[in-house]
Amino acid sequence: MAQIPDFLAKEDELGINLPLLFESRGYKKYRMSKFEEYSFYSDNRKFLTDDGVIAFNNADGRLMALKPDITLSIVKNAKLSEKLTRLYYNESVFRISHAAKDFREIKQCGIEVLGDIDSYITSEVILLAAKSLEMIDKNYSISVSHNDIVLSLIDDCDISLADRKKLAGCIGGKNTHDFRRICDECGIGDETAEKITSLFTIDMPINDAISKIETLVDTEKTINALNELKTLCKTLTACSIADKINIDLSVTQHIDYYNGIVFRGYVEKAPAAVLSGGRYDLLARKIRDNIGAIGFAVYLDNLNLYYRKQRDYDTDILIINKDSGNADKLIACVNGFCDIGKSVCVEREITESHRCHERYVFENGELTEEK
């Protein structure tokens, strides 16, 4: 990985070393406009985790948007190859803010694999998740589910779309109250329900929640979601990384879009996931034919409150100019400190706020150091 600076902030310092990272296996950076024409969003509106989309006239009539989603955009839009497509993009996203009630700027960095999806590039695509956690801190910790061995269990029952994604979300908050809630008022059976609430409350270690899931699932469905699970935790533990994941059924994604193997990472002194991914195929096969497809995105927006870098000096070197006609001399001296490494800050008078680790003075030519 290259040497990057330290005074970086961290979102400057992980969009250069997330797309080496990406590049080092094989992706390839995917540009995209800002735009897109809303009717695309429109059509797709379900795909979208809120509802406000920022729309404009462009020159010719047509009514475009700022982009609100990077994969709707990449799976309409890449050019496939005959296997497989390796992506990864460093961009923003623009979404309303919940709390401001406002639209923000969100920069995002991640990855896009497009085609047939086995189980070494889900193995892969996590373990680039896992990578890309800890150069943000070592404490990490990535939360893996699979979307069919609680939701198929709901869809198996007889109830409406709006209850099903009532009850989705009350998975997603581990709101075991709301959802025996919401059974008793859809008709669904106490077993049925307490079977359920088994499996989305699971969150423990690999191992762990192996063996409780083995002992609640009954269904060729649950079994297969339950068997790709299996396999994964295999290669993850073979990868060293075991110790880093949880088994958490609740992480059970937008379930208009994902299907299959989910995520979420989080680092330590972030308050919530920083990290979020897992298989799309219900996206990529309606806009695409017969694809499989499997991603995750950082959110690099706020890291730089949660990991903020305490410099003890602006530049290594202060170089007070008392001098007005010998600029040349003065660049060359300011060179030979970079070119050695050094940073260095040229002022026409002393700045008490400038914190710096050598002083010197630049008069009649001369370079001298303050002591």
Contents of the next structure:
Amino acid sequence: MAQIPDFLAKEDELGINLPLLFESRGYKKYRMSKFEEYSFYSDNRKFLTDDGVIAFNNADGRLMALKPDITLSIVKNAKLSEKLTRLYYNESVFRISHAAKDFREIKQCGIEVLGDIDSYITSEVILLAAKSLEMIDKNYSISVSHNDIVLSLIDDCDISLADRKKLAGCIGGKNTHDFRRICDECGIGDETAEKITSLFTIDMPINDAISKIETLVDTEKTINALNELKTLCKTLTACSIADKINIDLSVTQHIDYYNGIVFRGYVEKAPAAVLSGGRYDLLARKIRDNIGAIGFAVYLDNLNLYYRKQRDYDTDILIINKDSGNADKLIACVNGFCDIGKSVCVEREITESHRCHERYVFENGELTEEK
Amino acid sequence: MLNIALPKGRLGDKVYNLLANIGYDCSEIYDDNRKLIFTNEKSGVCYLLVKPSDVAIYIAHGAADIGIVGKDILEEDKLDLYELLDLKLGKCNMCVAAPENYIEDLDRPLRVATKFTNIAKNYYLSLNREIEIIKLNGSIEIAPLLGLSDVIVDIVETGTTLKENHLKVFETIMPISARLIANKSSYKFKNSEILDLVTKLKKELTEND
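For the form predicted together with its partner chain instead of the form predicted alone, what are the coordinates?
Time for the whole complex; same chain goes first.
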């Protein structure tokens, strides 16, 4: 990775290092416009979070939106190569936060792979997610799940969409008490409810989790999902990152769009997930013919707050310029310091707010160090 | 060290006693002062005393790892948290109440006075009933008596306040009780401490049942 100067904030540091990481694995930068026709997002509304889309009319009177999501836009607009298209982005999305009742700009950096997704690609994406998190904090954790294990069992129950949504909410919150109550209310039998509860409360290291899931799955869909999870876990163990991975089956994504491995990344100092991703063939196939897709996004906003860099100085050197001429000599002095890697600031007089390691006075064409 | 957000007031006292019984005591909390943060290094806990409606916010932002909050607040704020246990304390119901002789006029939007605007909106959305929300912060019961609203959506514990104001419950929206919640990131990085507390708490609740 690039040598990053100390003074760069975490978000800026990641804005340099994440693209370098993705480029090193053959991902190409995808740059996008900030605007898209609103109808595109309204057609895929459920893929977006509950936050609103910022819409406006353009000069032709067409209803446009400030981009609320990057994945949707890439799937729709990216030029695909024959087999596999690997892309990365470093962009902002714009949403209306209902909670804060305000507009929000959210900076994201991430990757999308479109095409024929196999087990190698899935592992590559999770390993890149792990490396991305490690750049934020060595103390990180990835929660991996398979969307089909828990949600397919709920899908098999004959219940309304509203009840399904309520149950999905309980799963995401590891809320077993309300889950069982809602199951009772909508007529899901005790045995099924117990099995689903046992599955979505699994949040443990790889080997323990796989053994436990094996005892609980018996439908074709869930067994296939478990096998996919096992293949991935074998690779992650071989890559020596198993200790950073938990199988957490409470992690789910929208079942109309996601159909395979899904994951979230956490770092110790941030209170919420800073990375989210998964396999989304179902979304991709709504927009493009017969392709698979997987990717993740790192949420860069607020990282500067959680990983604040405290500096005890503003520049290495402060030069107080008491000379009315000799600008050429002063510039030569400044350049001399910069050439040996020092940061320099020139002021007319000493200011309380400027902190430095060394202070010089420039007078009559001469530079003198102040003790 | 586990940072635990407790709601100030009666519920907080009950929960603190429960936690103290299972080894998370911090006797300083009984001192007569205005302190809001109490630490006991030996028990490995730091209690933060906060307004009940703020508990979930402290936890969502990582200022506390776990906390105790009413289901009403969780449903109203819908924050991204884990809800690990139903403590079955502070039991009550979220209800629709109206004057005893109230008959609904289906020909116009229903005027609903409430502190819980999101719960009320979602409930009536599920019924496909058009409503007009009147947000109040207290003394909700008097709104229908003064003609400010047709009904109220509020917490009903014993029903005494309703009765004294000549109101009655027309619908029960959901049961409410105190819940143990956790920050999602804390759950990953302080997992054994949180699970240890949950296990002890479950055992204590079962024994008390």
